[in-house]
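Given as structure tokens, the chain that follows is alone and in the form predicted on its own.
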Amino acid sequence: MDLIQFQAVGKDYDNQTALRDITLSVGKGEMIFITGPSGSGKTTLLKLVYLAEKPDRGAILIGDVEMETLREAQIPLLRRTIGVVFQDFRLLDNKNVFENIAIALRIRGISEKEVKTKVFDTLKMVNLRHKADAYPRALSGGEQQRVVISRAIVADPTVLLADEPTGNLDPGTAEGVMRIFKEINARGTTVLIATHNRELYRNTGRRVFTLDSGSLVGEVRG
């Protein structure tokens, strides 16, 4: 069953084409990789899934909902089903690790008891339970990345998007981050990872979509 569908999708910025006639589908529970050089359209594609941007042409469906038909008031509700691991972390420096993650639950009106349980369960999953009271500036890059992943998955999203999630990490830390993504995927979350790092998808058996200058130029198994 397809969870995400792009049908002849195009996106322009200032008269420059960022994505050109993209048609692809991602199955429910699948983990896929999107690769290509810088400027090929990887980040734009993820932004379209997250509704941070709207397509100029074509149609995007998540489940049986066509994005074009969504009212503005419905967008925040859809976004709650999508976890995002940003390239630049976007952690709040004035809040500790626990508070950074808890925000994703509190905006949903979840009880403090459940917030505490979910945050600590998620931190345990990424091996950061002992850093709950630490502030982002006291963490290494790899630890900050794991906090970002915790924040993205704490509300049990249907879809997880990751934009160059290992771009600033050493190979050993990157490997640990990928293990977390595989575990999240094994629990049923659909995962889309944008990366230029071939080592992340080599010998994984996962589908890899290659973008170049905004066009989808290939699909292979990693």
Second form
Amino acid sequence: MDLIQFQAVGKDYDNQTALRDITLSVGKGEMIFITGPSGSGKTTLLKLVYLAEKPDRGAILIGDVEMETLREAQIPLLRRTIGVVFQDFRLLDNKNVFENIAIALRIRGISEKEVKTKVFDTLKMVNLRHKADAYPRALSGGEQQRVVISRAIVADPTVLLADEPTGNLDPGTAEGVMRIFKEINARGTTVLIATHNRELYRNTGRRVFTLDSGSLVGEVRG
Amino acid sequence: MSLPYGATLALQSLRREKWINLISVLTIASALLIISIAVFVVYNIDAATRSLPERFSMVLYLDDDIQKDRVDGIISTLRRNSAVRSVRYIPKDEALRELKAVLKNSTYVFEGLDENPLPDTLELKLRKEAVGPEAARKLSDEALRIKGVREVDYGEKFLATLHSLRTGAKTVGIVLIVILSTGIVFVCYSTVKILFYRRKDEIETFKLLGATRAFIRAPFLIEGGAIGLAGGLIGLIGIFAFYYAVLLRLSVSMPVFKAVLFPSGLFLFLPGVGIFLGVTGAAVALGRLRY
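We have the form predicted on its own; now please give the form predicted in complex with the partner chain.
Zooming out: every chain and molecule, the one shown earlier first.
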């Protein structure tokens, strides 16, 4: 069963085509990779899924809901089903690690007691429990990345989007991050990872979509 | 529920942006202090003139040698009038006696008087709502139409002046309140707008994580209310200090200030108005911002 469908989707920025006629689908519980060089449209494709951008052409469906038909008030509800690992992290500098992760739950109106349990469980999963009181600027790149992942998964999303999740990480840390994604996927979460790091999808057996200059130029098994 | 966490975010922002917030609070406090002085003045003018209706009376001079049954007729006609609270008949002899008692140190005035020059009179006390230039004039005209009533005296100019004083003070007070309230709303509006732009990245992140508009708005509305409340409380301290440090000290040398009252309603009015205007300013700002 397809959870995400792109039907002839196009997106332009200032008369420049960012995505051209993209048609693809991602099954429920699947883990896929989107690859391609910088500027190929990977980030734009993910942004269309979490509605940070709207397509100029074509249609995107999540489940059987066409995104274009969503009312303004329904957008936050849809975003709550999606966890996002942003390329630029988007961590809140004035909040510590615990608060940065907890915000994803507080937005959903979850009780303080449950917030505590879930945040510490997630921090344990990414091996950062000891950093709960630290502020983002005091963390290494890899630690910040794991905080972002924790925030993305803490509310048990249906879909997890990761934009260059291993961008500036050393191979060992990148491997650790991938292990977390596989674990999340094994729990039934659909995972979309945009990356230009081939090592991430090599020999995974997962579908890999390749973008180039906004067009989908290939689909292979990793 | 977003409200308790919204309050936490508002408190954090109040602490983080203390200088912007402090300037806004002091500006609002100054405006509310001026408003409360206006309320103070209007309240005291109102209090000073409130007891006047009970003291106010209208005097009807009756025809010379009017018969007693005619006087009774006039009295019963007047008592039927809804503006009249009471009617007192003062025969000319009693009027002269009262006058002599008042002028007991100036008895030469009465020397050479062979007969009582005063007419029989009726003294009318009016109902509170009838003590005004229009109502009193209407009653005076009606009384003059009664046979046997020669002249009516009710201090027309005094009533008109009193009425103008009260209306004028109230009008100036209301105009001042409206102008300064608009100013306070604008201060809160600008403050919230600045705070919003300073937190734009944070708000964008909240949105992308699935925050509703209510979740994003709540801290700003609470912050606007808190700024207004703080302004109201400081304004209250200011008016209190003004009352005790200035008016009560002045009353030692100028006893007229002893009559000045502190409007106790200000205790709730100032913080309440502060919260209301603060939240309104924040709501207007949030309504105009795109997010």
